[in-house]
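Taking the form predicted on its own, here's one chain by itself in structure tokens.
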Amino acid sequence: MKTLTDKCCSKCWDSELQRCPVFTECQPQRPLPHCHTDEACIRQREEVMNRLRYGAGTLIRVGMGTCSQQAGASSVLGAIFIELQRRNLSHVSLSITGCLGNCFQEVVVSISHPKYPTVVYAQVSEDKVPYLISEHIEKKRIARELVLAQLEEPGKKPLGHVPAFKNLDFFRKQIRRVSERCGHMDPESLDDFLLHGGFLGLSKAIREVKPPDMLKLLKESKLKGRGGSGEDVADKWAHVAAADGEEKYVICNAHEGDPASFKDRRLLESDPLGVIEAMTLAGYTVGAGKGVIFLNPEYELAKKRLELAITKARAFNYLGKEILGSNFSFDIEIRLSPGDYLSGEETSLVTFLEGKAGVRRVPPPLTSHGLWNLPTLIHNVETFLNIPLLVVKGVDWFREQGTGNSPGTRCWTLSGCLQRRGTVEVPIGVSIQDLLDMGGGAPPGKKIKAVHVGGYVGGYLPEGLFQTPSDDASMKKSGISSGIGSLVALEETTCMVHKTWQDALFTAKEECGQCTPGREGSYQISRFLEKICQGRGVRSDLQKLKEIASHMREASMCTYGRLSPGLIASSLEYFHAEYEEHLQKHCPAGVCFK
């Protein structure tokens, strides 16, 4: 027994032909006591266990997400391997993780032991790593200059001296559950994925909850959609299940086109069998056979992995036919998406995965007339990655987090004027200001003016109102949508006039045209902002502009022509006084008129 999925003994009987159904809850914990009690099988798991969390005694973790890689991961992971082969240090290996979310510590390297607790070091670069070794591991002393906590693990002494990661301010007020593995697991190892809880939603759903049983379930949790629609989980599950079609499809939307929001990005990469447990369980539900990843293009790091993921997947029979010996199959495919941003928008995928271009009118629903006219569930990455959790910890655990509308909990990308960016999952209805202070504030010097919340379906948000809790709810009250989730903190010396403008060009050129609201509205909008912005605006020009937003509201044929209308009006309604002083031909932050 080498790995977790090999046998234990002879007394084993899965196999390819017929598949026990406990497989899986048995390979983290083998053998099951209804099973046999060999004293031999129990030592082979733990030594794998062991070596899974250990190595060959040591193990020392590089981050390896894309943002990882981009300050220098590849590097470092490259010199740590070099410096151990230099040293003779053959009790010593190697491995990677995803992303712990704290991108401005990059690169992050980890190193377990079995007597110690897991001692985290951040801003590690390649001239740092021959430091770090002769510290940690041949003098055994920990590397102050690099050091950034020490995790909390069961039966170990905690270290004097060394900050706990749970005590960090990034991570204080974090609860992490669909991220609980990001930056904990090698995203590429089946065996990691298992010995961290995978596949265990899946199993138990195939064996003990019945596809009505499981739409109860999503009732009783009242998930909402993470994608910025804040849409009913289980209503949309239940209409693709009651919907007729010969075949149906459950599709990932990992297209996330807004370049402020990157927490999917990092879910996909860190925790890719995860989605391919999350999605089947779809499948299982709805009664689909067949799966989509709808990739960005951009994505190559989640794409490598998701293949990878999906190879693993079908190979130990958690993909394809009679999944687990039932008698439900299911497969998943990936496809990337051209690029653009309103490629993300529902209906204009299954347009383009059906080779068409644009938009599609709504009614009917995609939940009954969607890719090749046939039943379709979509959501988003963070979506899909609630389903297996809640089946296995329950709905009691999953709503003691969040509102009690909105239970659970929701990833946030944090950017902008910030000391500390990177991405968290808090829970549902903290405040703007809870994640402004995660995000540590302003740099020294700057000032936070007003948040750009929900990307280019959001809106803007001033100082007076940083108390707003951010559920989709409080959201819409204030006038904006949360949008995929997504913060950018703007500094004083923005201005808001053109910041609006900005993005409202942004908006127009993503427009498909297809309908007139959207098409002319977000034209018109961008040219009123134009106008105001180089000091030829007039008083009328602001009516217009609302009365062009609230037409495109309620006119316009799809979510992106309905939503991103909170730019102007939100830019509108909470920094008037500054379009007053433009129409004066005066910009306060010294933007325009130059």
Given for the second form:
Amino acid sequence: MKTLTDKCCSKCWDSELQRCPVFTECQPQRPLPHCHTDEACIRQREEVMNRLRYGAGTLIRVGMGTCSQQAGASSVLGAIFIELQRRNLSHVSLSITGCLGNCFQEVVVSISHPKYPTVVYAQVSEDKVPYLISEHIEKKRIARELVLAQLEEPGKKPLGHVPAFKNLDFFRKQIRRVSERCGHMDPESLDDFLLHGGFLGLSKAIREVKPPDMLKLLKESKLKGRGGSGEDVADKWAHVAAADGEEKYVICNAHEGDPASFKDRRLLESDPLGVIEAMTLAGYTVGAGKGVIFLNPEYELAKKRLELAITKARAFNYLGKEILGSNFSFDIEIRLSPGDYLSGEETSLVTFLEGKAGVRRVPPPLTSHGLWNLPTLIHNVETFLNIPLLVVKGVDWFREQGTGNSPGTRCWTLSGCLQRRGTVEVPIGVSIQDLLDMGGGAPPGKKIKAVHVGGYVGGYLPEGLFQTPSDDASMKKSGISSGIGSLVALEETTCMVHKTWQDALFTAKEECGQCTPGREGSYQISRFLEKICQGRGVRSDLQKLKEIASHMREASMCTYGRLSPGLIASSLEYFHAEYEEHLQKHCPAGVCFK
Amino acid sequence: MDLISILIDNREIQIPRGITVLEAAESLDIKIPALCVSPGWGTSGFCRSCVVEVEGEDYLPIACSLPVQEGMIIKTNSPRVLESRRLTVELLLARHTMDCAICYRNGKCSLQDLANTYGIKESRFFTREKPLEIDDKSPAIVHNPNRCILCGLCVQACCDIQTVSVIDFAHRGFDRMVEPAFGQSLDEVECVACGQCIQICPVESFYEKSEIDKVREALRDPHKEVVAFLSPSVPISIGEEFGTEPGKSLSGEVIKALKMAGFKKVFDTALGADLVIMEEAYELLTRWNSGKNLPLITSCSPEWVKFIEHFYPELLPHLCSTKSPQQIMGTLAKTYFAESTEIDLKNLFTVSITPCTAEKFERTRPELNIQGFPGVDACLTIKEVARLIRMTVGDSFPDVGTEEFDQPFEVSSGAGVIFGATGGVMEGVLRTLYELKVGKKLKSVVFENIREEVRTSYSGGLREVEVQMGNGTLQVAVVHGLGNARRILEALRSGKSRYHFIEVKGCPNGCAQGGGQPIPATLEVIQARKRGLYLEDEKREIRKAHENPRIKELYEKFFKKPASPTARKFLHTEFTPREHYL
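Now that you have shown the form predicted on its own, what about the form predicted together with the partner chain?
Below, the chain from earlier opens the complete complex, with every other chain and molecule after it.
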């Protein structure tokens, strides 16, 4: 037995022709007591699991996400490899993992040993590698310069003088559910995925939960979409399940067009098999046979890992015909999006997949007339990842976090004027201030005057509103949408008028241009802001801006057209004084009129 | 029927499920403005001028594509709705050129109407920074993107109805515009110049390339003998431009007005149509007898000819090689007429007046030249000739008095007159063919079962009929609209066609909805135009082409007999396979 998926002995009757129904459950606990209880099998399995956890004795994992690679993770990985060879440390193995979310501390390296808790090192650079190896591996002591934290592991005594991972400021308030496996598991290994509870949700559903019960489970969970629109997931699934069609589609929207968001990229890179499990589960529930991952073309690493994941899932019957011995068949293909902003809007996504220009189309709803006019279920990556957890851990567990109307957790990307930038997962409803605290507030000597929430469908909030909870309902009361969950902290030196103008230019450029309010309205907004920023503004311009923004909200064709005026509306409402000053040709931040 | 009840502006009605709020409102005579809806042509839902308030929705849905639902409470004219519509129109006007003074649609423009309705006096918004280039390279159609309101109806007409698909939306955001692929000119793509984009446009972003100036220059030249050919459709529609009842023929008045404008002679294009019928009837008889190259397909619609040259060049042998009626008139004028009156060809200027925009392209075909001169020197649409007449006699045109067509091309048969109606060519040819084949007089010249109803461009457009002729049965089909023609050609290509003879009109509803017809034209107006043609036919004493004395004379004196070498030389042409770009 070399891998978890190998047979332990001849008593295991599972084969490609006939899958054992509890194949998935058996992997991390092999053999299951009702099958057989051979000591030899248990020993073999322990060996494999130890190898997965600790390699040949000690396992070094290097965080390899896009953010880490930008920080030089590939060089660090290479340097560690060379260092291990040079020092002839054959008992030390090297592996990769995903991203913990603390992008400001890349490159992250964790070292696991059977006897001691895993130690996480941060901001490791190529030149620090010899020091790290010499201290931790050879001298068997903590490399103080680089140490970040130790993980809490059952049965292991914590090390002295090393902070606990869960007590770090960045992680303390996080509730890691969909991102639980991120940064702790090799995203390219099926074994590691199974060891971390992978495919348990799918297997359980196929064995025990009939599709109608799945719909009931979702209904009780009150899970909301995490892609920006906050739609009711159970409703959407029920519609697709009830719709007639010779084929149905499940589409994972991994477009993530908001330039200030990369939480989906992190999930895809760190847990690709998780996405596949969740989509398959969705296919099983609504009766779909085909899945499409609509992937941002810039996410090359995610594409590579997803491709690998699909191949591996197919090899062990988690995708393909008659999944896990049931009569349910499902397969997934990856399609690259055009990389603009608007293709992430779901009807545009569908028109693009059909080979047309990726622009919004008019009803009927996609749930009955989606891709190729067939019933289609579309969700964002994060929404999908909640599903297997819900199946395995149940509704009560799920609703422990979040608000009554919108339970669960939500991923946020924190960026801008913050000490700690990265992606976090928090209970729905934490305040903007909580998020800023997680980000460590402004760097010394700087001050945050506002936040930009939700990208181009969101808006700006001033300091006075930082106590606003971040759930959709509270955000909507403040007149903005939280979008895909991006938060950019704006420094005191930001001119809000100028910032709004720049964002309005992007908005106008990315409009599809189909409907009059969206196309003409966004153009006029950008022109009026240009006028004000260039010192030619008059008071009536502000009135016109308000008029156009409310017109776009009411009469635009799609969500993008209806939400994007939130930028100008919130800017006008909360930073009105700055506009007034601009009308007097004075820019308080000193950005305009130079 | 499944009826549901809804409340519109506090009036409850019972209506069938599946119809839109716009249709429901229309049934109550509640007017909702809708720029991007053309009756029967479908909608894009882009313009947002038809927004309404629906209770329970926090945004304003559009009436044109919102299906009614049980218990819906709708307000079509609440202050919120009116404000939204006003802003939509104001925003559209901001990008519009506002050159209404020189626009044909002035006074009958949907955008102008709305601007007036919503009391917009000034544009408070930014206009376009610099005007877009006007595409006027095509000999037939001009596209001015500065007037476009991006409703997308022309794209529907070109792609969905006509399936020529040379225009579509390009670019995004404010740069969005309608244009041929890669910003090419209409001249550089497969545009067949059918002019359906002109007919469907709610403003005047597409219009025919005017040749009035060229005609006026010729009229000013004392050495030029300017001769006009008048299509039978022209006198029937032209009154619409002067406020007379649609469908009423003003043939004598047009001739009189043209004479006053300086035309020396005005000939009847229906005589050319009579010649086409003669040639086609003989060609059909030959092919029917031999069974070769069937079906025979008519070639009198210039856009249809260009269409088949581009898209189905391998099927060109099925096309009847006879020239179109106006080109036959051009040939007659520049050969028979010029010789008999001893006019130098360089001083003879021929003007074809038609409801067609594709003829503007057709007249530039080099193979139709006669001794180096084009058969037709200029081609005016009904809209253009109405402008010329207004310039000459003003609005009193309907009372200008009448005159007759000039000799020697003044007599035509009813068969030639109905040529422009869908099924008209077929009926004309059958009247002659029957007597040729059977050798007996027809009891009734009317073939009621091939006369097509006027219908919206999306529905129907294909009629199949079996005609008994002596001991043979002729399988014929009448098709109009290029999208329908494409279906026929696909069937022909895959060997599933069993017809002997097919009449194709490129425009939906035939010449009554031609690209050069006056705008706006509702289905009722189109119906009236068509009825007008059949009424003219009924008034004629001569209703069969072969009984036209002028035709008999022409064959005796000039062409010998139908399908003779002389006839082939002058009355027939050849077709060239053209490039298909995608």
